[in-house]
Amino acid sequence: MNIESALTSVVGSSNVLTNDDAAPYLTDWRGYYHGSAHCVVRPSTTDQVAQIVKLCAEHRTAIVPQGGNTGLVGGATPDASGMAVVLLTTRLNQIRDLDLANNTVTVEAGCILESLQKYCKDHDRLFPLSLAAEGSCTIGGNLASNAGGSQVLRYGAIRDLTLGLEVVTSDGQIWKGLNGLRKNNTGYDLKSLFVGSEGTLGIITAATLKVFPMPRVRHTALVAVEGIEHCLALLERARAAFEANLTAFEVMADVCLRLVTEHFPDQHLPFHELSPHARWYVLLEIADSNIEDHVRTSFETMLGDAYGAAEIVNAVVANSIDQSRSMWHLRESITLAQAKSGKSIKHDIALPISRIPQFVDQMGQHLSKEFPGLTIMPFGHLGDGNLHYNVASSDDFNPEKLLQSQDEIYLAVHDTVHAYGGSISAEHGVGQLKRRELKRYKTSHELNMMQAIKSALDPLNILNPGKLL
C-alpha cells in the first residue's frame, strides 16, 4: 500500500489533499519558499497524528507540521523533493479544558491564537501571547517557533506560558505531558525542548497553558521621540514608574508609521500636528487593577514628567477602547505595509537592550555608507530587547539592487548582531532562512549537542527534516 491509500484509511479521503487541493500548503506566507509533497494529511486527533507517524517511520516519508502557515523563515514548508508528507494540524482545534481555580486552559495546536483569547476573554481571564498574525496563526504554531509578540515584557514568550504539552514522538508513542504544574522537578524539562525546536523533535498535538485574570484598567499611549536612545530613556521611566503593569513598550521607526498611512488611508497618526525632528514612536500600554483615575492620572503624569526632561516630543493617551485599538492597529499594520510595497529583508533580532542604539546607529551609518538609498524600516518589541531589522528597496535602491546585495546585507546585519552578544533569531526561528547561518554563530560544541537531541529523538530524520539544523 502506498502512503497516500495508507494515510486514507487513517483520516479519509476527504483528508488527504494532493494536486491542486494540496498546492496552497506548499508555499509560505511570504512566498518566498516554494515546495511539494507527496499530499497534504488533515487529522483531527491525537491518535490519528500518532498513526500518520508510524505510518511515515514505516515507509521512510518525511513530515512536516504546518498549521495557520504564517511563519517568516520557511519552517513549515517542504522542500521541492515531493517525498515528504504535510501534516496540517488545523482540525485539531479543540480547547479541551480551562481551570479557572488554577488558571490554566488546555488547547489542541490547531486552534488559532486569536480563537483561545477571545474564549478566555469570555471566561473573564486574559491569554497574553498577542501578535500580528493572531487572527490565522496556530497554537502549534506559537510553540513550535516560541513565539513573543508584544506583551513578553510582562508574561514572557509561550515557552514562559507553558505548564505541559502532549506530543507525538518520531516512533508515533504519544507522550502525555499535559499538567498545571508550576512546580515539577522530576527529572529534565522536556516540555521546554520541545518548545522553539521547529517540529524537529516532536508534533505537539496540545498544551496546557498559563492564564491570568483579566485586568481591569488599561491605558495606550502612541508616543513621538527624537531619536532611539529617547526611547530608552522613556522604558526605563516608565518601568520605575509601573513596575509589572508595563505589559507593552513598541518601537517604531517614522518610516513604518509613513508606510502604514501611504498604504491604508483610512489609518492617520493621532497627533493634531507631527514635530518635524519626531524620527521613531513608541506605542506603550499599562493594565492595572486599581481604579481608573488613579492609574490615568499616573500614566499621564509619567508622560509630563518626560516630556519636562525632554525625552519626548509628543504624546496621546487613548480616549477610548477604539482608540486604543487604532493605536494599534497602526503598529500591527506595519508587516502588510511593508508586503504592499513589494519585498524586504527580514531580520529578527535579539540585542542586549542597554546595547541597541548603538546597534541602530552604527548599522545604519553602516547600511547608508555600503548600499547608498537603501530604506531601512526598523520596529519591534524594545521592552524585551527584540528588533525587526527590516531594510527595502527605494527610488534610489530598485528590488533587483536588493535581491543582488542581499546575503551582504544578511551577513552585515548578523555580524553585528553577533558581534554585540545577541541572537539572529528572537521569535520568528530558524527554519530553512538561517540554518546555515547557524553554524557560523553557534560553536561546535553547542551544535553537537543540538545534533545529539535531534538524533536521539528522531533517529530516522523523518520530522521536518532540513529545518533548523
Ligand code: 2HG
Contents of the next structure:
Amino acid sequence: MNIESALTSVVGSSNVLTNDDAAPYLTDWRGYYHGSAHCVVRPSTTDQVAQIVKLCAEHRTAIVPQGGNTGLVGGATPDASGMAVVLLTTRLNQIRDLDLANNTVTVEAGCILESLQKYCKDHDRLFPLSLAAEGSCTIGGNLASNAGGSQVLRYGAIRDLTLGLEVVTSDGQIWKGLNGLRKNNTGYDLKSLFVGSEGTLGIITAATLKVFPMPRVRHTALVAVEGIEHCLALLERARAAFEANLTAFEVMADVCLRLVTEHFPDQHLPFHELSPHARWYVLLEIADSNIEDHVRTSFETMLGDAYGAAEIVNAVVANSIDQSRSMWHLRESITLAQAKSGKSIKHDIALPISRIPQFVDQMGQHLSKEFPGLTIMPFGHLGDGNLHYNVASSDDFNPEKLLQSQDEIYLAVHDTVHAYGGSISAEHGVGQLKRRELKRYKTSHELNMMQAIKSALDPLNILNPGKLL
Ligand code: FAD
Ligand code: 2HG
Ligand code: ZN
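Give me the form predicted in complex with the ligand now, not the form predicted on its own.
Zooming out: every chain and molecule, the one shown earlier first.
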C-alpha cells in the first residue's frame, strides 16, 4: 500500500489533502519558502498521530508538523522533493481540562492560542502568552518554537508556562508526560527538550500549562522618547516602581509606526503633536489585582517623573480599554505593515539589555555606511532584551539590492550580535532560515550534543528533516 492509501485508512479520505487542497500548507506565512509534499494529513486524536508516525517510519517518509503556519523561519514548510507528509494539527484542538485549584489547563496541540485565551478568561483565569499571530497560531506551534510575545517580562516564554507534555515520538509511541506538577526532580527534563525543538524530536499532541488569576486592572501607555538609551532609563524606572506588575515593555523606532499608519490609514498615534525629537516609542503596560485608583495615579506619577528627568518627550495613558487596544493594535500591526511594503530581512536577536543602546548605535552606523539608503526598522520586546532588528529596502536601496546584499547584511548583524554575547534567534527559532548560521555561532561541542539528542530520538531522521540542525 502506498503512503497516501495507508494514511487514508487512518484518518479517512477527507483528511488526506493533495493537489490544490494541499497548496495552502506548502508555503510559509511570509511567502519565502515553497515546498511540495505527498499529501497533507489531518489527524484529530493522539492515537491517529501515533499511527501516522508509525506508518511514516515504516515508509521512511519525512513528517513536517504544522499548526497555524505563522512561523517566521520556514520551519513548517516541507522541502521541494515532494517526499514528505505534512501533519496538520488543527483538528486536534480540544481543551481537555481546566484545574482551577491547581491553576493549570490541559489543551491539545492544534488549539488556536486565542481560543485558549478566551476559554481561560471565561473561567476567570489568564493564559498569558500573547502575540500578534494569536488568532491563527496553535499551542503546538507555540510550544515547538518556544514562542515569546509581549508578556514574557512578567510570565516568561511558553517553556516557562509548561508543566507537562504529551508527545508522539519518532517510533510512534506516545509519551504521556502530562502532569500539572510545579516540582518534579526525577531526572532529565524531557518536556523542556521538546519545547523549542521545532518538530525535530517529536510531535507534541497536548500540554498542561500554567494559568494565572485574571488581573483586575491594566494600564497602558504609549510614550515618545528621544533615543534608545532613554527607553532603557524608562525601563529601569518602571521596573523599580512596579516590579512584577510591569507586564509589557515594547519598543518601536518611529519608522515602524509611520509604516503602520501609512499602510493602515484608520490607525493613528494618540498624540496631538509629534515632537521631531521623538525617534522611539515605548508601549508599556502594568497589571494589578488591585482596582484602587492609586494604581493609575502611581503609573501617571512614574511617567511624570520620567518627563521631569527628561527621559521621555511625551506620554499618553489609555483612558479606556478601546484606547489601550488601539495602542496595542499599532504595535501588533508592524509585522503586517512590513510584509505589505515588500521584502525585508528579519533579525530576531537577543542581547544583554544593558548593551542594546551601544549595539543600536554601532550597527546603525555600520549599515548606513556599508549599505547607504537601507531602511532600519527595529522594534521588539526591550524588557526581554529581544529586538526585531529588521531592515528593508527604500527608494535609495531597491529590493533587488536588498536581495543581493542579504547574506552580507545577515552576516554583519549576526556577527555583531555574537560579539556582544547575544543570540541570533530570541523567539522565532531556527527553521530553514537560520540553519546554516547556527553552525557559525554554536560551538562544535554544542552542535555535537544537539546532534546526539536528535540521533537518539529520531534515528531515521524522519521528523522535520532539514530544519534547525
Ligand atoms: P507553525 O508555523 O505551524 O510551526 C512552527 C514550528 O513548529 C515548525 O517548525 C513546525 O514544524 C513546528 N510544529 C508545529 N506544531 C507542532 C507540533 N504539534 N509538534 C511539533 N512541532 C510542531 N513568535 C513569537 O515568539 N513572538 C511573537 O511576538 C510573534 N509574533 C508574530 C506575529 C506575526 C504577525 C506572525 C506571522 C508570527 C509571529 N510569531 C511570533 C511567530 C509565530 O507566530 C510563532 O512562532 C507561533 O508560535 C507559531 O505557531 P504556529 O501554530 O503557526 O506554528
Ligand atoms: C513581534 O514581536 C513578532 O511582533 C514578529 O515577533 C517580529 O515581524 C517580526 O520580525
Ligand atoms: Zn516578537
